[in-house]
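A single chain, nothing else alongside it, follows as structure tokens in the form predicted on its own.
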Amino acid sequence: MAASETAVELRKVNHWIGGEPVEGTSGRYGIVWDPATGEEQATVAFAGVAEVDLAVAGAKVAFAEWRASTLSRRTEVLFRFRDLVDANRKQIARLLTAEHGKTLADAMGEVARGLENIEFACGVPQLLKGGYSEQASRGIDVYQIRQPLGVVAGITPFNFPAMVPMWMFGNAIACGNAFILKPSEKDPSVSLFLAELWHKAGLPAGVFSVVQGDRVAVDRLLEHPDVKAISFVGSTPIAKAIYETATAKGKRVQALGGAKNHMLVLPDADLNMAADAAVSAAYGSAGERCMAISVVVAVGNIADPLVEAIRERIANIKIGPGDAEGSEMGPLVTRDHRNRVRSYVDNAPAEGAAIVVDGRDHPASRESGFFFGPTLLDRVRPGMRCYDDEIFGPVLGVVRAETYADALRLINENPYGNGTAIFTRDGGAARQFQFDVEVGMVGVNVPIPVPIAYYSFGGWKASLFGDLHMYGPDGVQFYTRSKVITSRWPDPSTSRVDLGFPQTR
């Protein structure tokens, strides 16, 4: 988008290349909105091919030195970066609130969960230990080491502009790679703040770069021969396209797609706990979470009282600007996104769903910002747009099922397999559900089962394209490749020609 005359006077968000801020040269810019007021607050430079190439070239040079650095040196930098993030939690949170719209409390939670991944990466010497087998054959030892890939890139979404990059770059940099971040153009400022913290931590110039932009920047990263791996989080159609394009170019790829997370509530569940969890998981961050609960599957006679309990709790949610005292739910990220969310509610009655709480009527929805009230739909079914699509907003649908078997079949037949939860007091039922359900992350009386940093994050089916999940042990494996060495130091006098296939002896 070309910058308008009004936008020229706004704050400018640029790139970070070669260890310093770099102004955009492509002549293309986008608008960064203030979600709470609906006003323009900044322009963000959109990188062209030349700017991406400049970042990759610098990263390639920096990689050669960084991969040769000692594990102790890398760990020192990681620990200093960890301490700087910790010391600047509030500043990072304020940037998130200003551009994304989430409440300060929610933003602080995002920073905390991202920081967990940096702390995990600080243990890189332990994580990169290989294996050694002495005397695998007579006089022969075999051992395995893990080495970095080179220049790697992360393409991250608008909903977690601090946490998701930390999911990626902590392990990538700790393992000895050079990392290029292409953040969302909707809330790009935190990426530059993190770049400054890396610089202060002593990371060599070029090991971490930021290229702002749109599809032009993404396409160039996907096709550039010196970019060895791509990490992506976003919608399923884009994740699939990125996976197919990048793998065709010989790159390693992990692409996390969309979700339709179900929360199964059995008749024996504690009603109040289930209702609290449903409201918290559906409307936190205005529903703009890939792990948000967007469907409650109520089994048997618990459906009516559960819908009523959720409705009562929705009435008490405090909506307002993310930095306003007492706000529990802020606005959506852009006007276009709010309008898209509204279209699902507009269409729901014609498809047969009942609107129990209508977010379109909420006073906040009529303000100048991108607010949309929490919405509750009942009697939702597969085949309705409000069920089939990932709405990514504060819209919770209730599906009614007669039996556990019916509910399980509904969840397993859904094309997404990101996260799910079961609420019950029956340990046997919970154990059976975790065994039966075809979903990558499962919560038992936990509505948002995001794994802690020393496990790995990722779904099944159309929620993940690639073989490895993100961060944790899978993240270390993704950003390294193994090398196996077979070593022998024989007496030269025993050397002879042997055309037979090598055997252990």
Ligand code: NAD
Contents of the next structure:
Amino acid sequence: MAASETAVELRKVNHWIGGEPVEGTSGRYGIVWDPATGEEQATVAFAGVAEVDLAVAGAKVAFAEWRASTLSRRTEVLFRFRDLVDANRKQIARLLTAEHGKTLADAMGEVARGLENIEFACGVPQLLKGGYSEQASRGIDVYQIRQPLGVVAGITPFNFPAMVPMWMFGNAIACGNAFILKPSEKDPSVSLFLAELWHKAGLPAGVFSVVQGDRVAVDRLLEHPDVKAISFVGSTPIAKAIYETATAKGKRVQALGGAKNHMLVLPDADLNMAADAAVSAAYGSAGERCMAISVVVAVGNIADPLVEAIRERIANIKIGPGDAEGSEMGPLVTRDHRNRVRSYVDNAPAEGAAIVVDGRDHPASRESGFFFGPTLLDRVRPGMRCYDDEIFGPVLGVVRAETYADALRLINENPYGNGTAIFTRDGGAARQFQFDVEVGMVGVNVPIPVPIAYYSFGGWKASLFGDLHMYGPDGVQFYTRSKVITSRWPDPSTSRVDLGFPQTR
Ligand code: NAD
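To complete the pair, please output the form predicted together with the named molecule; the form predicted on its own was given just before.
Entire complex below, previous chain first.
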């Protein structure tokens, strides 16, 4: 995003450092678009090295106090934050719709799923309980505790500007860390609203900060010696680069990448249920979900009726601005992104795919907002760009497979492994799929199997770089390090020199 000449006339989105909004000093700004109208609505400050360093220095000081605060104090702040998010659900949703473009109902869902993660983190005293072994040796006890890492950073994508930060910062802060958020520059405002809620909840200044910006801010966070861990969610090439750079600097990293989620439909599946699920999961949020279904793998003779059932349902999808009554699908996030999505449809016929429903012809695609009509491609195959790439728009491809084994091979050979789903009435087939498939999150007759907050979220293969998944129990592990203490309180009169290696007695 380039600096704009009209910058002065637009609302400014700032950083949040030291417990208050801070204007950008780097002189670099980006444009925040209104996806529903195609107009500029704000500028967002792009942090330079100095602004990131200021945030990290403040976070480091705040960390010293916060890590020493009692578990009950931390829990109290988290409960207050939870209540404030709950009380402001609609306002947060409106901010999401205004900058991302998703419908208000979808935005409310995003807030609800984010809130789940805060509620999980409210149980931090239970989550941080260690282990204790009395009398591991004579008069010796051994115990394990978990301690926070220090200053940790989260770099988040445009498609869930409230939920993905909540995946990270609830656990990070509950565990006693200071957290710096670098949100997407495409929809940055909600991060400041959440910062205000943390402030109102009584979180000490500096424990939560926001640095807005682009690669410059990210690069500085990756190299700053006082940033101990990086959580990243975004596209695969950036996730991989971030993982490699930050681990080489000795940081702990979890970097979640892109996806190509296949929905396998067996011949015995309930046709209507499978078609409803495919349409909901492919076109919800205009396909801008990392767990969206982008490929339906139709096995055997279900393919023709399934394609027809999906086509019929697409005709009924109501497209419009996210805040308009009755809208089911909003615009894409930017003009560039809309054009990129369109290019996949432009290329599909030459690659051998059949366009069953052409989103380019939808009247909404001609509006000044960044709308693109739902598109259905049939006879898609590996090797086509529309299959190989993550399109991240309302474009669903159907691959026809003769057998379950062919379908399974297709999914397992795909470089991504975020989510998948099987639709069948056969419990044994579903169980076999769950056993066989090389994907991190699996739905059985559930098209978008985003784990509930007390499990953890993460894909396999090119969808996640790192060892631990995000949020839930893995999140607590990620944001803490374990310390094991071996202790004895002997009678000093029994003390003697013993050069042997300590053994249990
Ligand atoms: P993106 O990779 O373009 O951006 C993600 C973040 O990285 C943003 O904060 C952005 O400012 C920053 N960034 C962009 N370019 C950078 C660079 N060269 N160096 C350093 N930082 C950079 O992703 P996006 O377009 O915002 O989000 C969509 C992508 O995120 C899709 O690929 C989607 O699948 C993925 N995603 C994955 C998950 C998951 O859980 N696996 C969840 C949501 C989104």
